[in-house]
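Only one chain is shown below, in structure tokens, and it's the form predicted on its own.
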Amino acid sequence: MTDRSYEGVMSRKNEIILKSVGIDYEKFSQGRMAFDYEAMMENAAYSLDEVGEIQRAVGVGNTPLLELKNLTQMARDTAPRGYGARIFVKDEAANPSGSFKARRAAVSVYHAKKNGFTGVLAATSGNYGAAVASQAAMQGLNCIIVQEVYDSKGVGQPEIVEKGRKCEALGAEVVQLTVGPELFYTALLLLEETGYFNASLYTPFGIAGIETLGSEIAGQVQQRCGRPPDAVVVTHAGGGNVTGTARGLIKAGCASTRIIGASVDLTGLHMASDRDFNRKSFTTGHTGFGVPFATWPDRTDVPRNAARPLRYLDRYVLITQGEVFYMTEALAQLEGIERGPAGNTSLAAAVVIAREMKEDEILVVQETEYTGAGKHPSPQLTFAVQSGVEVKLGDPAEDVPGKVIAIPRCPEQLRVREFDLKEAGCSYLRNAVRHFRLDDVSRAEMAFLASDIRWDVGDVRRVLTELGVSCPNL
């Protein structure tokens, strides 16, 4: 009999992952911590052209690029003369499942069917579950979605409940759990029992699927404006959105386009806390994922995360919950476009960033998402009040995650808070030292760390030395 205890399943983690993903990550390993990232992406995934063909066959991608003229004017009205970049949005809600996650799912599910898997499984409480369920239905595969939905009292967050409903509507079996460590355990156990493909968010297949989003932005902006975008704002959670979009832009010749990550600031709330679970109004695109996954990407359900956001981010900004709710209403009432709040995280940041840019510059908001019953601002804010959170009009500076949601009174109150990427790199290095128990490093290991956080090798050596790690001379 197979040991089904938590310890037993975790002891078989690598074996289960190898069978369910089919990638031998050891092929790309280079010693204790380093690995050949580009070789993994090139050899374990599909080319950009192949991904495009896979997605077109199932109606994914080629989503419209919309110019938000009224929101651009709002930014200009609150900016110095001559400033206020043109704001465009890539309307990813036009994908079959209603979000950019369909791009990831299309490649993963295609690969699963191609390799003879009878079903796919994904552990996610977000839009990715609906995307995998949608693609599995198209490909005629079984689908299991494992979700964290409830706190210990059995109370579910409206947005997650809505996503579970959509997964079931698309034919998936949804396994719903309370918050805690059982999510990964349950997913591994089900993968072992079913023999299904692990449609993880963090495989090369998932990242390659988003590269088409970056390349489409490049092509559409070039066609509309005769030039590449100056900056693209990307909602940052687990890092795949940033990584895939940036890689697609680079492959399309937009290496100088600035990549700006944006997350909802949920500082002070613990994502694995039973008490905090229902005191947040955003279940993705927030600092509870954005910061940990930036500072240690390999905290995932695969040995090596293909999402490496610090390799690509030029800037990382934070926005409050209230500001995102404000922008969700502004998008609907000024542009006639109703989209889900979480997808408007990058839009809220973009309106502020546009004020810093000149009028002839181009700023692209990289995604929208579908809206539905539990994803509207109304149920989200009602649930916040029921959970003991104060909701009020006021200065966003008064926002306190889990306690107060302050919705701005006017666009002048919108602003972004900078997250120090240099400090994020330092945190990454501290995590590497702790995780691998490093007493010393080689030149190759220093070079890997430098590439993973976009630092000079000399700066990596300096910080490692300060952390007590023996480093070779350069």
The other form holds:
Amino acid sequence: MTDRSYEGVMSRKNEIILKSVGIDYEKFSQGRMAFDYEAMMENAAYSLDEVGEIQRAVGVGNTPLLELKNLTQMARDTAPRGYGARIFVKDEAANPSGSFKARRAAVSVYHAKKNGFTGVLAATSGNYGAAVASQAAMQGLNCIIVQEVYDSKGVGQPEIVEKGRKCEALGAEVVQLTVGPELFYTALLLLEETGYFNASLYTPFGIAGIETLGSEIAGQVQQRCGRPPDAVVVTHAGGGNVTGTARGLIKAGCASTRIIGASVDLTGLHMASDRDFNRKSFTTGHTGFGVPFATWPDRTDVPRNAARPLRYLDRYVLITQGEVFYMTEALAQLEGIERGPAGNTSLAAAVVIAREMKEDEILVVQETEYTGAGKHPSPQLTFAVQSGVEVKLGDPAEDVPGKVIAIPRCPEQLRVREFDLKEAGCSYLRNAVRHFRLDDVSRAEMAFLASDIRWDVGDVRRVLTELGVSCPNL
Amino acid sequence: MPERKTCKIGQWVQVHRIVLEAGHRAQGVPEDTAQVPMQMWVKGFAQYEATVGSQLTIVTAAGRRVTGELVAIHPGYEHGFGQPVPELLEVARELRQRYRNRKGAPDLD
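Given the form predicted on its own above, I would also like to look at the protein as it appears in the form predicted together with its partner chain.
Shown next: the complete complex, the earlier chain at its head.
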């Protein structure tokens, strides 16, 4: 009889993952800590051309790039003379499942089918569940989505309830759970029971799937404007969106395009807290994922996370829930485009960033997501009020996650708060020292750490030395 | 005696189970989460007649057999578009007045 206890299942984690993902991560390992990231991405997944072919076959990708002329006007109107970049948005809601996540799912489900799996499983509360369900339906596989939906009283936030509904509408079995990290334990049990493919967000398949988003942006901007984009704003959560988009842009020759991550600031709310769970209006794209995943990517359901955002981020900014609701309203009222709030996180940041850029520069917001019952400002704010959160018009500086949602009165009140990437890199290094119990490092290990956070080796050596780690001379 | 609701064979229903009891949660979860059980709900087709509150085996959309306490017969969705949000109505009004062509703009005051 298999041991189904929490400890028993977790102790079988590695063997369950190996069987359900089919990647031998050991092949890319370089000693106790380092691994060959590029080799993993090249050998374990598919090339950019292959991914494009896989996605075209299932109607994924090739989404429109829309110029937001009225929001550009809004940025210029609140910027110094001569400033206010042209803002474009990649309308990813046009994908079959209603978000860019269809790109990740298409590749994972294709790979699962090719390798003879009868079904796919994904542990996610987000748009990715709907994407996997959609692709499984299209490609003829069974699908189970394991979703964190309710607090201990059985109350669910409307956006998550809606995502569960969509998964069911697309033919998936949805296993709905109360809040807690043991969602992973349940997913492992189900993988063991069914023998399904683990369509993890963090395999090389999941990341390679997003590279086409970056390369399409490069191609569409080149075609429309005759030049590459100056900056792309990416909603940052688990890191896949940043990593895949940046890699795609680089592969398409846009090495100098700045990659700016944006997250909703939910500082102070604990993501695994039963009480805090329903006191947030955003279930993704927020700092509860963005910060821990940037500063320690290997906290996922696979041994090495293919999403490594610090390798690519040039800048990371935070925005409030109220500011994102404001821009969701502005997108609908001024551009005539109604889209889901969470996908507008990068849009809210973009209007602020565009003000800092010259008028002839080009700024791309790289996603939108579908909207509908539950996934819309009105049900989300209605729920927030019912959950005891104050909703008011006011300066975003008055926003307190879980307590106050301050919706700006005018575009002048929109601003971004910088998240110091230098500090994020230091935090990553502290995590590495703790995780691997490092007393000393080799030259090769220092080089790995440096490339994983895009630092000079000398800076890595200085910080490690401060942390009491013995380092070789350079 | 109140009438207990009973599902028929083949009806779409929802069952509930406790995955981990309070006190058996993963180490390191916040205090408020550690004090409550981890619960699970799954929907599927009833394999036999059962009354709400009793144990029932269902077959899910993925073809799995799951046994749990019957909690709902024909479970639906209750989420919608909520109530109008006065703050967003105000935002919409101001944005339209500020950025639409003044000549043709409706007077919203």
